[in-house]
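Just one chain is shown here, as C-alpha cells, and it is the form predicted on its own.
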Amino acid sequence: MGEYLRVWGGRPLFGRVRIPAAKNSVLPLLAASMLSDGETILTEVPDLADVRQSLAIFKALQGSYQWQGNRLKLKPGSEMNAGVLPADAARAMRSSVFYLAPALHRFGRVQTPMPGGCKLGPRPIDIHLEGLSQMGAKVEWQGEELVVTAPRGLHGMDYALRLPSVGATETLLMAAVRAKGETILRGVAREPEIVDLANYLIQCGAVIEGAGSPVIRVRGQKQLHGAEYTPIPDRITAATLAAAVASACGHVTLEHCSPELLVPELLVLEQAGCGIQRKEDSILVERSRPLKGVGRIYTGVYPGFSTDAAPVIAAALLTANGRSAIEDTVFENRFACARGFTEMGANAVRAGRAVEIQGVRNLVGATTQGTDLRGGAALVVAALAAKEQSNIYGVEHIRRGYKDLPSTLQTLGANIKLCNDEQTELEVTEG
C-alpha cells in the first residue's frame, strides 16, 4: 500500500510552531501571477504537492519559476501559447481551475480536463463558467476536455453568484481585473483568502473595492505589473495543530497567525475545555484536563466554521465526555474519515453530511487509510490520543496541504515516523 505514518499516541505536545503561508491563498496567487507582465515574488510559500502541481501548469503555460528557500519567483512567458493545461496536473487538484481566467487573458484560450482533487462529493464549476460566459467567453466541451475561448478578450458585467462559492469568486475576480470596463460581483464569498488575492492584485495595479464583503467592484486594467507579496498564514494548518493539542494534551504556541483567522474553530475548542490565549500574531492552545462534548456544530461560509477544519476538530472530540456532532453544509462526503475513527475505537457515526460522536475514554491503535487531505490529517490527530501504535496510510493526500506534518509534530514531542510497507523508516521531511 506504500508509505504510511506510524504514530504512537499518548504523548502531550509542547513547543512553538510558525504557521506557513496558506495553501488556499498560494494556489490562486500562483495562477494570478500570470495576469501581470512582470515578476512576482511570493514569500513564506510551503513546498506542498499541490503547489508543485500548480507550478507544473504554470510552466506548461510558458511561465518560469525559481525557489529561493521559502521565496518563490514567478515570471509569465512572453510568447503565445495554446493554453493547454497538462492533464495529469489538472486532474490531480481542483485548483487547476484557477488558471482559466489568467490563460484566457494571456492567450485567448484555455483547454483542460475536468479539475480533480479530493473526492468530497459533487464539486461543479458551473458558476465559474457561467460568469466567464457573461463576460464574453465561449465555453464548450470537446469530449472530456473543456475548451474556453475569448479571442476578443473579456468585458465587465454585473453578476450575482447563485451561492457564495470561494473558487468561483476567485476565478471571476481574476477575470475582472483585466476585463474591459467595470465588473460588479454580487453574493460573493468573503473568506480571508479572497481578500488576500484581492490585496495581491491591488499591489499589481488592479482596482478592486469590497473584497471581504458580499459585493466586489472591479475596474478592469489593460496591464498589471509584478509585485512582492506575503500570503496570509494557513488557518487550516493552525486549526489542525490546535486540534492536535486538544487531542494529545499539552500546550503549543502557534506563531505568525492571527487568531482572527480562525475564530469559530477556537471557540469550539474553548467550549470543549481547551485553554486559548489570543495575541495579535499568535495563539496559545492548552489542554490539561478531559474535554467535554460541544453539541451540534454546523460548517458554513466564512465567517462560519470552516469545512476544511471540520474533520480535524471532530478528531479532537472523539474522547470528549458527552456528545458532539459536526454537520458539513458544503461537501456531502466530508467525513469519510469517520470509518478510521471507528477503527480506532471511537463511537463516531456518519449520518448524512454529519459525523455524530459519543465520546469514549480511550482510543486504540489501528491501521487505517486516509482518503482525502483533511480526513487524512484528522486520522493523525486522532492517533495522537491512542495509547497504542497506529498506521495511517494515504500520506500522499496529507502532503497536498501540509508541509512536513510529521516533522512538525515530532518537534512538539509526538512519536511519529514516516515508514513504508517494508517497515523501513523513511526520512521525515516530505519534499
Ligand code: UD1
Given for the second form:
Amino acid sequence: MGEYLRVWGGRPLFGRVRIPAAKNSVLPLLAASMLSDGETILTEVPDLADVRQSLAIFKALQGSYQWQGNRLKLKPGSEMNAGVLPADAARAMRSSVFYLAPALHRFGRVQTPMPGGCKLGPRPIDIHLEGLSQMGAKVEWQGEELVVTAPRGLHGMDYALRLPSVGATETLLMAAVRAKGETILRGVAREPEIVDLANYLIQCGAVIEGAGSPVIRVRGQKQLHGAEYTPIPDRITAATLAAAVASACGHVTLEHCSPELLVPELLVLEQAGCGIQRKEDSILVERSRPLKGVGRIYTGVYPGFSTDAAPVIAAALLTANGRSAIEDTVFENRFACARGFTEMGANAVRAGRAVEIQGVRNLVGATTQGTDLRGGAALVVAALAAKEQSNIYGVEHIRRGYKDLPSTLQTLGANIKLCNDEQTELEVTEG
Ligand code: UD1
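The structure above corresponds to the form predicted on its own; please provide the structure of the form predicted in complex with the ligand.
First the chain shown before, then all remaining chains and molecules of the complex.
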C-alpha cells in the first residue's frame, strides 16, 4: 500500500505558520513565463509535486530553471521545438493545460494527451479549445493526442465564456497577451489567482485591463520581457490550516496571508464558533469550545465559498453540534472523502453533489484512503480530532498541493508522522 500518514489526534495546535505562494498561481505563472523572451524569477515558491511536474514540461519545451532556496529562476529556450508535452507529466495534472497558449506562441504548435488531475467529475477543456480556435488556432485530435497549431500566430477576438472557468480564463488571457490586436473576454472567472497572473503579465509588458472583474480587455503585444514576481499566498493552504485548528482546538497565526483572500471560509468557521482575528497580512484562528453546525453552505466561483476549501472545512464540522451541509456547485465528485469521514465514526453522507453532516461527539481512529488532493487533506484534518490513531493513505495526492503538511502540523504540536508499510518512520520533512 505504500506511504501513509499516522495521525494521533486530540492534541491542540499552537504557533505560527508562514503561508507559501499559491499553487494555483504558481502553476499558470510557470507556463506564462514562456510567453516572454527574458528571465522570470518567482519567489516564495513551494516545492510541490505539481510544481515539479510543471517544471518537467517546461524543460521538455527547452526551458531551463534553477532553484535558489524558494526562488525559482525560469528561462525559456531559444530554439524551435515541436511543442510536444511529456505524456506522463501532462496526464499527472490538470495544469499541463496552461502550456497550450505559451507553446502555441513560441512554437506554433502544441501536442499533448488530455490533462489529468484530481478525479472530481468530468473536467473537459472545451472552453480553452474553443477560445483558441476563435483566435485562429487549428484544433484536432490524433487518437488520444490533442494537436493545436497556429503557425501564423493568434489574433484577438471578442469572446464570451459559456461558464467562468478559472483555467480557461487563464489560457485565453495568456493567448491574448501575444495575439495580434485586441481581445475582449466576457464572463470570465474572477479568482485572485487570475488577477495574479494578469499582474505578472503586466510586469512583463502586457496590456491588460479588468482582471478580477467579469470582462477582461487585452491589447496584444509583439514581445514580452521577463520579471521578478512574488505570487499571492495560498488561500487553500491557509483554509486547510484554519480548518485543522477548528478540528483540533488551539490557536494558530497564519502569517503572510491577507484575510481578504478567504472571506467566506473564515465567516463559516466563525459561525461554527471559532475565534478569528483579522490583521492586514495575518489571521489568528482560535478554537477553545465545542463547535456548532452551520446549516447548508453552497460553494461557488470567487468571491463565493471556495470548492477547494469545502472538504477541509467539512472535516472540521464533523464534530460540530448540530447539522451542516456543503453542496459543491462546481464539481460533481468533490466529497469522495465522505467515505473516510464515515470510517472515522462521522455521520456524513453524500447526497448528490453535497455532503450532509450530523455532528457527532467524538471521532475514532481509522485506516483510510485519500483519493484526491483536498479530500486527502480533509482526512488529515478529521484525524486531528480523533483521540486515537488513524492511518491515512494517498499521501501522493496531498503532496501535489501541500509542502510538508505533516511537518507543518508537527511544528504546531500535532502528533503526525509519515510512515510506510514496513513501519519505518520516514523523516517528516519528506512529506
Ligand atoms: C481551478 C483550480 C482548482 C479549483 C477550480 C475551481 C488551478 C490549477 N486549479 O481548476 O483548484 O478547484 O479552478 O475553482 O487553478 N469546465 C468546462 N469546460 C472547460 C473548463 C472547465 O466544462 O473548458 C468546467 C469543469 O468541468 C468544472 C468547472 O468548469 O466543472 C470549473 O472548472 P475550472 O474553473 O476550469 O477549474 P480548473 O481551472 O480546472
